[in-house]
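Given as structure tokens, the chain that follows is alone and in the form predicted alone.
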Amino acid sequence: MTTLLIFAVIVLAFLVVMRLHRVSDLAAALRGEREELIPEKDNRTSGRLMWVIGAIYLVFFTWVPIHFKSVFLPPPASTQGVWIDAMYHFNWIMLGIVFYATNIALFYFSGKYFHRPGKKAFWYPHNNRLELLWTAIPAMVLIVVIIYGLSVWNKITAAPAPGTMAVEVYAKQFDWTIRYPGKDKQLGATDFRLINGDNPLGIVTGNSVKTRLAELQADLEKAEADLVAQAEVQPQDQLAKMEEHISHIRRQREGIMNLETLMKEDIAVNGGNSTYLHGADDQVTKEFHLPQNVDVELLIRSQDVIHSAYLPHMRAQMNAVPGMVTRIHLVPTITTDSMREVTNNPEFDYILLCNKVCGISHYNMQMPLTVEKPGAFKVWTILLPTFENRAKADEPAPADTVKTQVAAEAKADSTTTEMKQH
């Protein structure tokens, strides 16, 4: 209600000023003064008011960022963030100099050279030296800005040192999935054709290939049985759709069989260096943790549309593009607990956002990020199940000897892990 009253008072005050201005015009007309001839006194007053308005404007412009500093982002929480902030401040200083210089000149000259009867502006249409000057100086400044920006960008996207921990950030409408390397410190190969409910990232292992082939075989048998059962009751166009669906399943199965052949050939050629041997111990999770003061390379992928992995507190952002892997590396420098003390906010959390409008629930595509000491991070990763062990844990109880042996090995691995944890 108070806001409404304040708004009403402002509107009424504006209307009063307009009416007073109209009364002044009528009084001038009664005195026989011509409307287009403005007295020098009024022009001088307008000129002085330009100085007052300019001063208020510049003071207000300076006050706003100082007063609302608390709503700005806290200090950068990564080494790359420090570079970004330095470039940001450089640009603001440069723009601030230009802004204050041009606006001071604008208001000063507007107030100084108000209209006086008998005075005419000096006609100065062209000057080659001045044009060269105000073309060359901005061009050189822009060259400096571009070179500075490219140098920072090249440092951020440069290939990390060998042995840098790789973490996959996987985007899809409308959530994130994180994958960490296992004991072998390497992420395994992926293929979109293996994506299913138990393998959301399409990690390629011998078991995941066999599981997907078994699923497709079951789908194929069901589709063929449905076609036979409904051959006499469905119209021809529906039968054609069912046959096309069956052909699609067969093509999928053939593609995965080709992938299986490729995997075996790659393993035969590269041995232990084959990426197809490193997926079994990968750790897939819906939680995002990073160790403090450790260089981490983020491998960013998308399942469906273009997303953008944005870590505002790290000053890091990279597009997630379907069909390709984009990369960015950073070194987190401030733990979540320390940033809570810096911000004086015990509920503070780093956050991973999607910074591309990717669909109707884009606003909700976010994930908390926890930055912790390397020791705490290591303990947390030890507690994460591996891809293969999680898949085995979801399987029904084995019946034959081979399955019993596999289950025993999984149990032994689990016991070893528990002993290490204790």
Contents of the next structure:
Amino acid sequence: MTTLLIFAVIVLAFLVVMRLHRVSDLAAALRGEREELIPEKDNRTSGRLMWVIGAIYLVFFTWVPIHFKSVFLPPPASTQGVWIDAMYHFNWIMLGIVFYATNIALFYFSGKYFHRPGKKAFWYPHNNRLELLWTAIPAMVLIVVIIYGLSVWNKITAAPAPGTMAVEVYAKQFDWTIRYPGKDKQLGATDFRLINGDNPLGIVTGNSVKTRLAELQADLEKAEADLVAQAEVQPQDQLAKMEEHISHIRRQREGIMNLETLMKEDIAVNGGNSTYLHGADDQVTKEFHLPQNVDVELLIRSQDVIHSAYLPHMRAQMNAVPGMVTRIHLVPTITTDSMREVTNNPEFDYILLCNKVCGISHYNMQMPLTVEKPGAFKVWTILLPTFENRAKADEPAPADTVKTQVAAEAKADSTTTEMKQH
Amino acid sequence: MSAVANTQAAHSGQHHADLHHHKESFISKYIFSHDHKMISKQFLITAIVMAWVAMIMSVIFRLQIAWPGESFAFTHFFLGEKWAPGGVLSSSMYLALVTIHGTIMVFFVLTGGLSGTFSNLLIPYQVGARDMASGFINMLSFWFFLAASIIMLSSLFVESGPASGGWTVYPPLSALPQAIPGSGTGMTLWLFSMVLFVAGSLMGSLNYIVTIMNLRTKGMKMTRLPLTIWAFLLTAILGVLAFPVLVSAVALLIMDRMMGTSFYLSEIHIAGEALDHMGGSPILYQHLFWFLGHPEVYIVILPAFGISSEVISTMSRKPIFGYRAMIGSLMAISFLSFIVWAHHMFISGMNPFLGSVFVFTTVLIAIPSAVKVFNYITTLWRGNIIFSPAMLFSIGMVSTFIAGGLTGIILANSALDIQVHDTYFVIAHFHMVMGVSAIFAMFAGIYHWFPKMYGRMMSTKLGYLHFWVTFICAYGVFIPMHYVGLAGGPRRYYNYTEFPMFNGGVADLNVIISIFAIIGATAQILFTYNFFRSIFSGQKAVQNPWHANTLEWTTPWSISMATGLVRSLPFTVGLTITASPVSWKTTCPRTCPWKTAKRSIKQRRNLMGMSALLCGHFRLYPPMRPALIVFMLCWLPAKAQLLDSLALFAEQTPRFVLKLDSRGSFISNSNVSIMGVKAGLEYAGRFQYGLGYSFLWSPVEKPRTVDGVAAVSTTLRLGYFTPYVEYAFYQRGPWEARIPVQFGIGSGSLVYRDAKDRKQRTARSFLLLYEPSMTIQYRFLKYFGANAGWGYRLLLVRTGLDERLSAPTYVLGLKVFFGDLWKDLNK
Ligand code: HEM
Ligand SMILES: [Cu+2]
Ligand SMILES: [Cu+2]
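Switching conditions: you have the form predicted alone, so give me the form predicted together with its partner chain.
Let's see the whole complex now, leading with the same chain.
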């Protein structure tokens, strides 16, 4: 309501200005004046205003970041974040100098050289040496900027060492799903046609293929029965749609059957190394944890439209593109707990958010990220149900068996984890 | 000299206006006008209306961002209960508003409005031409623009809402109505509107180019053109090269939406269903879009540069500092703008190495930009500055351009872009550098040339107030916005309430931004009022109020030379463009209108004659050529997809292919055929490259004078090696669409038989040809393929062969897949 009022007041103010202007015009016309286009007075005022407003502008520009320091992100929580922030500092300093210098010159000259009667402008059409100078200097500075920038970019996008832990980040309208590779440390193959309520990522295993085929078979039978039943009652175009639907299901089924053949061949050739055998122990979850100081590669996929996995605190971002796997390679360096202390905010959480418009709930497609000590991370992952056992995991497991299992595995794995630590 | 010219022109202008007044109906004068001045006013007023629509949208969504979930009568008034239940903007309408706001501002206000208004107004005046090369095309360009505007606005009223995937309309979001309601009918209208818009803008651009190149008055050398004209020329060239690519991107998107193709779609599971689309790439769309999109931002800013250069030099009573450097930097910017597009895609998932290349080219573009800024400042230095409102806006433009240009360097560094891509930092960058700068230049142009358009002055007092309020608000809005972006605040978010990290300072910043935005928007009432009031009751202007020395001020405002004279028939439209180089050279038309009139009548007869002639040779109808070139350019970037798939193809084992290649074509009006053989390697059935040899098969004979002997029958010989690449960008069942592109490197000669019947050569020349084409192939009976297609052969070097070698080509052929045959025979 108050805003509406403010708004009304502003509009009214403008209306008043216009009326006044009209009156002064009429008055001038009555007096029979025909004033000069730009009177001396106006030139002087405008010149002074150039100085005043120019100065206010530069002050405002300096004031905002100082006053709103609180909006800046906390220190970078990944190795690449440290590089990027250092690079920001370098660039801000370079650009800051240019910014103040050019703006001061611009406003100072415009304010200083306003028209005065009898004054003549200085005839100065060009000066090749000067122009060469201010082409060459920016060129040299920018070459430095490019070289520095590309060296950091190359470091960030360098391929990870073989054996780096892979974690899948899967986007769909409007949430994220995470997949950990499980015991075999390898993510299994996926296919978008296998996606159903039970298999949100379309992981390929012998069972998931079989269930999906059965499901499609049932769909098909139902659709065909529908068509027969409705053949008399429905109009022609409706029937055509139903037929199209049937052939759509057939195509899906065909695709999956091809996949099945492929899978069998691959397993026959590669045996235990077949990517189709890695899916069963993958762990699909709605929580996102990463170990501290461990190299991880996030493999990013999307189910429907383009999303973007943005981790502002890690200074990391990559689009999730349907039909493609994209990657972020990073090393988280600060645990959530330490960051809570640093920011003095017990509620603090790292966040994974979607940064590419993806539909009406785009603004709330987020997931907190917990960075923890590798040991704690290990414990947490082991407790996750695997893809193949997810149904069983719903039943409460006897507490002590889990505990012993966790302890055993944590011990077995601690050696390997340490080796990978930085 | 100018005084004499003025009085003379004033007389004839007066005379002229009288002469034609009674002949012109209201409709031909104000509506279907061919007169560049009227068309420029039509563009301007349409743009002002569109700008208001887009600005009100921005106020509505700024209200929502600053005070999320609060009810506003303002919002409710414009959107009604459906889109703003209880006065609270709905989330789907929020996205629709930002999308349409962006589209209207970028295309309709800053492209159509800015270039349309000032190119039309100033080009004929400042180069000293009677009017545009074709008044009729000019009129059409406005009508296409208007139709596009109306369709764009009408999309606001469709049931499922207007397009809402952002002004860049990335698929799959924009391709699938399941993904967002705005991708239904609203999106269809958006695409349709853009096609019309591009058509209109191409007509405008071709016209501007032809006029500048051919209708300059005597003595108006390219090196004497005002910087405005240079800027408009380069803008038009950018438009002609870039816009067709948008059309092709849009065409492919339309096919994906309506015909089930998969250019941009692959492996999608949405709304509980797996789609059939396979094999496309959403990144292809981004390449195509930004191949237009980046030049597009320069299409916006170059005219702004032109206008501010002119205003700054006039009002500081100095020549612009470094005229040639200014032209050079305009050219450098135009050129570079075509090789930086992928800086919008650093984190799209494209190859990081490609990213590095684009970092390099993008940062380079800051050099000519810096040169321009330094030159502006030096022009002001020791000037004698008269602060008209136009001058204030021009200085403001330089200032905002500095701020935006510098953040551009941050974004150009891919490593830094990781952090701020798609955040409010980018929004702040492009609003400073493009939005505010270009709008300021547009205001400057309006205040400056208003006396030329309407013969009256706008009020300077209101102008001052308008400038200072707008200037302060522009900074008040966009400086804080940078920090929202640096805080990680994503763009296109309906609200931030779901994120604790954005609830403190960021929320405060958002309130500040919105308050400034509302004041700034309201201040535009001052301008609008000033503009419309001054049309009718502004102070009467003298002929050259700003004491400028460009040509437009040497005639009184009312002079109306062209109206009523140029009435070309529709079918001569295309012709005027191509025919103009020969026949439309005019000399100083302003001072001798009777001569122009006579010439124009003579010319009409010429054009009729020529068109009759051409109908006889329909195949070579000249306007086809620019059209073809433009169309071919559409297909070139389709190859951008290659960049992303090459690596995959290289993993496959290639197959050897051997081809007999016969193409039909034209050489200087006669139909010829060219034979060739080609050998190459094919990867994955999609990508092929190799080498061939082609030669002219059919005889091309012509009597020529050889060694002083007239009418010796000579024959043309052509033979050239053809390195080629070929890419099948679409495969479905037996159908396949391919883009073969080949280069020709070889030689041509003219041969005759001398008195002793020995073969002799008279001319011999090196040949370099570029031959893009597109073919559709249908495969049948397993071993055969019928294919047909067309393309264009461009001669890239000058030859002394006295034959026109650049011409359309067509391919009709039968392919035999020997490879498969061989395999099956050996089974
Ligand atoms: C100094 C020269 C410039 C450089 C180095 C530069 C660089 C960039 C970069 C790298 C981006 C992509 C940022 C991202 O999406 O993450 C960008 C965005 C943009 N730039 Fe610039 N730019 C420059 C000048 C301009 C100019 C002169 C204009 C317009 C007249 C402009 C208009 C835009 C627009 C509209 C976008 C955002 C498009 C979108 O995502 O909606 N830029 N710029
Ligand atoms: Cu999203
Ligand atoms: Cu760009």
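Residue numbers count along the first chain shown, from 1. We call the rigid core whatever largest set of C-alpha positions still superposes within 1.5 Å between the two forms. Predicted model, so just to flag it, every value in this text is computed and none were measured.
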When you overlay the rigid core, is the Cα of residue 49 off by 2 Å or more between the two forms? yes
Does residue 347 move its CA by 2 angstroms or more between the two forms when the core is aligned? no
Any CA movement of 2 Å or more for residue 62 between the two forms, core superposed? yes
Expressed in angstrom, the C-alpha movement of residue 18 between the two forms on a rigid core superposition is 13.3
Aligning on the rigid core, one finds that residue 113 shifts at its CA between the two forms, in Å, by 5.5
